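Taking the form predicted on its own, here's one chain by itself in structure tokens.
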Amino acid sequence: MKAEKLVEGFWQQLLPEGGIPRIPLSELKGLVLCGMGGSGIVGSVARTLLLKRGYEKPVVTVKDYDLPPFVKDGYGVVCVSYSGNTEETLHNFRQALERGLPVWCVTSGGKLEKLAREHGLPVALVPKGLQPRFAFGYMFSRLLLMLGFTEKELKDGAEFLRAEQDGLKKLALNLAERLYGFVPALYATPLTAPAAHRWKAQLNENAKTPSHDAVLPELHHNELMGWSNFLLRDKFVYLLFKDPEDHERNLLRAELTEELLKELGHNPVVLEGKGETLLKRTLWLINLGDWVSVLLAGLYGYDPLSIPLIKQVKERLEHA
């Protein structure tokens, strides 16, 4: 399937399905998502949405091959990996294992499956035959579920994207056309960071492009010195995102942000995403990355679905 029909589809990714195991969290000292590129925003984007919620007790990510120490008795884990064969995630099943947490499993198969109906684990299953990256709506609306939000919710969310397919696609070829020649600089709050990391991903994978991304407010206290070098800020092009529920103050950092880099002669692209709900936000932001990647793919004459660097690296592993 080519990459712009997957884009276009998102959305049908999100409808719900029953089924789904869900994880007791009010029984948990803490919860650890687990996961690697594609796979691993899935947790991200969550965290961000459970903390947003309410839920008091630690939500951690991690992207390596070790659990934190800490994440021991009392504490939930959960992999995600789409192929099923991701080795950092692979690594942090058996820690759990190892040190007895109750784990739970989001993907389409593979070595994690196999693993999971062994020890008697809940596991999550995705549809087959896709990249991580073009699959984010599987995993997500899977892994939403276990952590407790509604059919409804994602159903809503289906919807809304569904019917802003049009505008979607039309703002992310003007924002193609702007990305064009240049390394895109994605400057997020704290809200939208996950989202801004997700079109990085994107813009590295599908349209073979180095992409940077920094948060506010960490941004305000390092980031900023770098324009001063106006040999190399000219190289950039900027998109700050931020969302209407993040803290005051990181909206008026996101102000001042803006200002300055008026100042000096950049006109910064603003994005906030469209919807009532920051899930509906999320993913409208979400979707709008992966319209941009795949568009400036085609601007670059690159195939979006061709990741041979990726696969490189994955071979010398297995043979070092």
Ligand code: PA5
Given for the second form:
Amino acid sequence: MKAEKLVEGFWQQLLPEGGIPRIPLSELKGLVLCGMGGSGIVGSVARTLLLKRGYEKPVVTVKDYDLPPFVKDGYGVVCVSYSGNTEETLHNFRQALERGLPVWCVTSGGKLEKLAREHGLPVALVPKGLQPRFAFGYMFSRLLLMLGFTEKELKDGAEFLRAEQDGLKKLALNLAERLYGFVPALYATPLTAPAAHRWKAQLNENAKTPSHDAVLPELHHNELMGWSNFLLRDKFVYLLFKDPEDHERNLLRAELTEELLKELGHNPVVLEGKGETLLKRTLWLINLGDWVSVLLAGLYGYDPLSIPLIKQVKERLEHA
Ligand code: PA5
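With the form predicted on its own in hand, show me what the form predicted together with 5-phosphoarabinonic acid looks like.
Once more the chain from above appears, this time first in line as the rest of the complex follows.
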């Protein structure tokens, strides 16, 4: 299926059928969400939503081989890998078993499904045959249900996005034209950081565009000094993501960021998700970024579905 069709139909992925295993969050000491790339971002977005909702235990994302040493007795581990064959995530899975921790998996199959079945562990399956990043909605909706979000919340989100498609595509075309020829600098608040990071990855993979993200308030302590470089700062288009539920000081910092960039002659694109809940606003921003990335790929003449370098690295590692 063409990338544009997949982006347009993103909302449909948010409507999983039943039978999704639930994670007993209140019984855990903490939760670890493992996954890389297009699967890893699923955990990052879910973590922000879960904590904003008031979950009182530590929730960490792991995008590396080793689980942190504190992840032991009482922690639960979720392994998300679309292919089920990602070596870092498989290593996390094995380590979690070695430490005697409960594990849940979200995958379309591969070694992860096989291992999970062998150990009698719960698996939420997603449809096969897609590129991982174009299956975000499938993995995300299943993970949210595992974490106690409701089918109604997901259905509302899906209906909302469905109705937004024309507007999103129009806005995305405008943004893609603005980004053409520049390196996107994606500045986010803590609540919008996962969506901005998804933009970064989609611009990298789909539009074959280097891009960079940084998060407030930290970016006020380093990133902004880079703007002094008159030779380099004009190579970027600046985008500023924020959410009405962010800490008021971060919202003030977002305004200040905009002001400072304007004083340097830049006109940052300010992006706030649409919708009355953080879930909807995050989905809206993600869907917008997906649109931008495939339309920008079109402007550059790239195939959004082709990722030869990622494949090459995986192959070389397999034989190393
Ligand atoms: O978008 C991609 O294809 C990658 O970022 C993959 O998601 C990443 O390499 C991990 O693979 P998987 O999602 O199959 O675990």
